[in-house]
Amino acid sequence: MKLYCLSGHPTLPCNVLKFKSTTIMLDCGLDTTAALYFLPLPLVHSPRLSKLPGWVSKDGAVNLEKELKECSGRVFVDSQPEFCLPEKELLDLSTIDVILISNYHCMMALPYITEHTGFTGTVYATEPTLQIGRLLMEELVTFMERVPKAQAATCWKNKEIQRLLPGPLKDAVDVWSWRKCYSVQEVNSALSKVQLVGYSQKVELFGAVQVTPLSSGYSLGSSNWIIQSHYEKVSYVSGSSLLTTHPQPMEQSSLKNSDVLILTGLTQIPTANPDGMLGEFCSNLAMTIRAGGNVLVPCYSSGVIYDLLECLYQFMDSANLGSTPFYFISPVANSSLEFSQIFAEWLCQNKQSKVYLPEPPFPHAELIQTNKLKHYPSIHGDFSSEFRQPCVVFTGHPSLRFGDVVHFMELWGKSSLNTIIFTEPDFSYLDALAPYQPLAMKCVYCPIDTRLNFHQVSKLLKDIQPLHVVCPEPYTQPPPAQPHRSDLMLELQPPPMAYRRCSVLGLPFRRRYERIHLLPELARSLVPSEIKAGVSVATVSAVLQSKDNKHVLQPVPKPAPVPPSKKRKRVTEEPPEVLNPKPLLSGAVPLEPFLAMLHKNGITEVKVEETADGHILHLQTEDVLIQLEEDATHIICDNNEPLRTALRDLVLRFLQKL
């Protein structure tokens, strides 16, 4: 059993199973981090950005104005942002049976996969998964359909070119994998060849292992896995939260007694507290709000961004902001509104009941038809007619670099009234920031992620007790800025696998047993011997069926009776004979008994010798040994066989045939 690591990316991973004959790959996730080393696409002309001077080395020897851009103090990509893709070379992604996705956020890279690689196989995921992973995508093309880029930047990418740039471009890794965005007809076929599965429900991989989703209460939809064998169990643990927030809560039992668990996708932040964190972000935009600046919130259109209204909801009235509008913009906005409302059986328990009263599981359907929450698909529109401030502004995307967040960040940027809140995790604020400085608006990083921490990891690992775990190598060790912290890291004995990308990891765990079924009649022929006190065994003579990954015993079939013919015929070639097998032998030959026997019988003068195997009997008069070891008896004795064929049936007088 081997596990290819294909993403580097703890929380967006890609790694491929092989298993009993079968490749599965867990998980396709699109590190979209690679979009911060690019320049934002304006939605509307920006005079700044357009007059950025081009980038020439010092010694004027590499001159890549047209592909560079310095601002800031930095030096950007001018092009359509690129995303790094998973390793496409470490194994032929063609050969892949199945795709199992565990959340909306780890299936960006679908397209890459199943539209250029030469997939044929299946993709399973839940309903909401698929629905909210279509968004997420269509959101995603059409961010970067709206500001088309004419010139494509390679050059900077060559390897002798990159050294000489300043950093972080210097830096960047696996620049030659990064692609620009897929298209829509691409979306649109990755996703025909997904399969919907629901929670606990087992589908068969071609007879040989049986995976099965759960849910990990991390968002709607969300599942870990469980890929097992009759005798051989792996559980993959992705994206999961024991939180109480609005998905289904995470089901943990059927994790218990597993060979193998492979973790990924623990939260980004383990110091931070996402109930602290939530009411940190209120505070800071009431704070605004009063001052009279407008918020600006860059976020996935999916996901956290439920929870923030409902927590602004209950906290606006009691600050005495009910008036404040709030405004989501993003192509998907209304389509995401309302999936999160129809997918009522994939909501925690206190959400599905609402379902029934008849209420709306969320609140937004409430600010929705009060006018305090307005969805526009983008600035353009009707937006710009009814829009008013002091506001809030919830859009995408979060790198800052596409989507509407690039005209609010030029809009409001200049003025200390306004405040940027960054919720999500995924990027690092400060490098999202770069391209706009100096910047005058007010900037708080109150990042929520629900996923598992490593205190709450241990508790979890304690309780389902894995024979091995497997998990990125950022996982074994303290953060580099913090290397004092050794409870931000997992602490397992045994110590986990760790992986990075491009690694190739046997997993610790042979297949010892198969089952194999028995067809009635031959179970009838069977006669069992009892060899000691509640064990009996039986002999069987059989041929073994193997296909599709079942094995069936059968009885041997008889040779058919040849008909008399007077006719001469060609001589064909005749069945093998089926000869009667010899019975086996079990039990053990006791010393002193078995001296007793051959005294009897006239062998008197023996020599006993111990070993480390048994013991040997040298019969001295007839220059005869006999090695009595636990699982043989050996008796050496030249040219006398009717002594050899005596000594025989004595020891076997001692022994059980079966």
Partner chain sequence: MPDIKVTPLGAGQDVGRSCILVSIGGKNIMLDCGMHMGYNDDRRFPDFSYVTQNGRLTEFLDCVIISHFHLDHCGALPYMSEMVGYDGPIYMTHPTKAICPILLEDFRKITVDKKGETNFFTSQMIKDCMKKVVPLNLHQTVQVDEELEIKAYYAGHVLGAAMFQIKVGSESVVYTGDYNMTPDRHLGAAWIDKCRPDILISESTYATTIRDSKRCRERDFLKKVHETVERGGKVLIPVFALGRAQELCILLETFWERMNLKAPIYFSTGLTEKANHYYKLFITWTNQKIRKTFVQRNMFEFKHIKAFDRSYADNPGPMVVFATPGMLHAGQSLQIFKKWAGNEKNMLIMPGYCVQGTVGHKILNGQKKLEMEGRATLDVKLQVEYMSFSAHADAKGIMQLIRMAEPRNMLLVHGEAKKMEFLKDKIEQEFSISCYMPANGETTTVVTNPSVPVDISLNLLKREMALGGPLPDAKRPRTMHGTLIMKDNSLRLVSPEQALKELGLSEHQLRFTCRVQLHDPHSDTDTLGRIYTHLKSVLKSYSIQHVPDGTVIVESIVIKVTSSAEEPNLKVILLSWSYQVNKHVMN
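Here we have the form predicted on its own; I need the corresponding form predicted together with the partner chain.
We keep it simple here and write out only the one chain, dropping partners and molecules.
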């Protein structure tokens, strides 16, 4: 059993597990942080961005002014943003049988994997994961396609040139494997390969392996996966949360008794407490609005935004800011809000019971009804005429490189009255802001990451006791910025097996058994004999049938009467049962009873001679020697087949056959 690690990103994993005869991909996260090296894509022509100077090396030898632009001392690529894909060279992607998706953030690379690689397998995901994942992909495509870039910059990627560039561009790795965004057709084709599953559904893969998604508590429909056979169990834990937010709580007990637990998707901000961050978010928001400024919240279109809206729903009235409008701007804003209301089965108990009333589970329905929350597909159209300030705008993309958020950065960046509040933990906010510098607006960093922290995960592991833990390398050492914080790493006994991008790990367990079924007729024909107290054995002679990785033992068919064949074959004296191996023997042949037995069978003249290891019996009439020892019997008998057979059968009566 092996694990191929195609991504080193701890929260955007992509691993391939070879287990029994199956090849299973676990998640396919897309690392979008590569977009930070690119210039933002403005929705409306931006004089500032278009006037940025091109980059020329100091000695003037390298001139890339068309491809690279300089802004506040940093160099950005002026091209459609690209993303870092999971490793494609480590193994042949067309051999992948299935892809298991754990949550909608971890499936964004799916079209790159399933399209143009020869992939012919099935993708398994829950319904909310599929629907919301589709929204996020469609949103990404829209963001890119509505502001097409004429040129694609590639010269800078040249190794000789790249090493001359200023940092951080100089240090970017694997730039040739970065890819542009996929198309809608590719999204549709990729998602058509998804098969829906429900929590605790047992899915059989080729009869060899069973996979089961379990609620992970992180987002709508998010799951951990159990991959098991009758004897081995691998748990894949990805993006799990123990906090009470909107999704169904995490299912923990089913993770017990794992041979191997693959642990990914822990919190990216282990030092920040989500509740504290939420409080900070609210107070900063209130302060800005009271001062007459606007608040910009760059966010994904699904996930934490539901909780933010719910929290603000209560907070705004209590803070006397009830009249401040909220705007949610995204090509999929409406769909995201609508979809969130129809997944009752996937929500926490509290929200479920609202649906029973029947009421919408999320209060944003009421915010929309009372016109406090308005959603628009983009800044163009109705929004521009309807929007009032001061206001709160939720919009994407959190990288600040594309999407409607770029427009608001240009619009509000120059005023210190306005505030941008970062809630998504995926991007460094300083890097995100770099192409907008110098900036007057206030920046607040309140990352809300509800995923497991190190304290929670060590408690969890103590409860479920996996034999081995596999995790990304960063989890095995303290964060580089806080080298003394040994509490911000995994300390386990035995130590976890760490992986990085392109690692291939051999997982430490040996398979020893397989499940087989005895047909009832066969089971009935067995004759068990007790060997010692509580232990019985039975010799099984049967025909093995293996089909679809399922094994069945059938009774041996009675040999059909040999049809009189016209041509006499030379080897007709070879009926099938001759091929059967004879059983092993065990036990001892006791002297006195054996002599009695010989006597009974007409062999009376026996001379017994004692030897060091037992006895030698001389059957005088027949001129046969029999050596009887503790663990061996030797019959020396010339040219008398019937006698030999008779003696053999007598000996066998005293022995156990296995």
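Quantities reported herein were computed from a predicted structural model and do not represent experimental measurements. Positions refer to the first chain, counted from 1. Basically, rigid core = biggest C-alpha set you can superpose within 1.5 Å across the two forms.
For E70, a C-alpha deviation below 2 angstroms is recorded between the two forms after rigid-core alignment.
For F594, a C-alpha deviation of 2 angstroms or more is recorded between the two forms after rigid-core alignment.
E521 is among the residues whose C-alpha shifts by 2 Å or more between the two forms once the rigid core is aligned.
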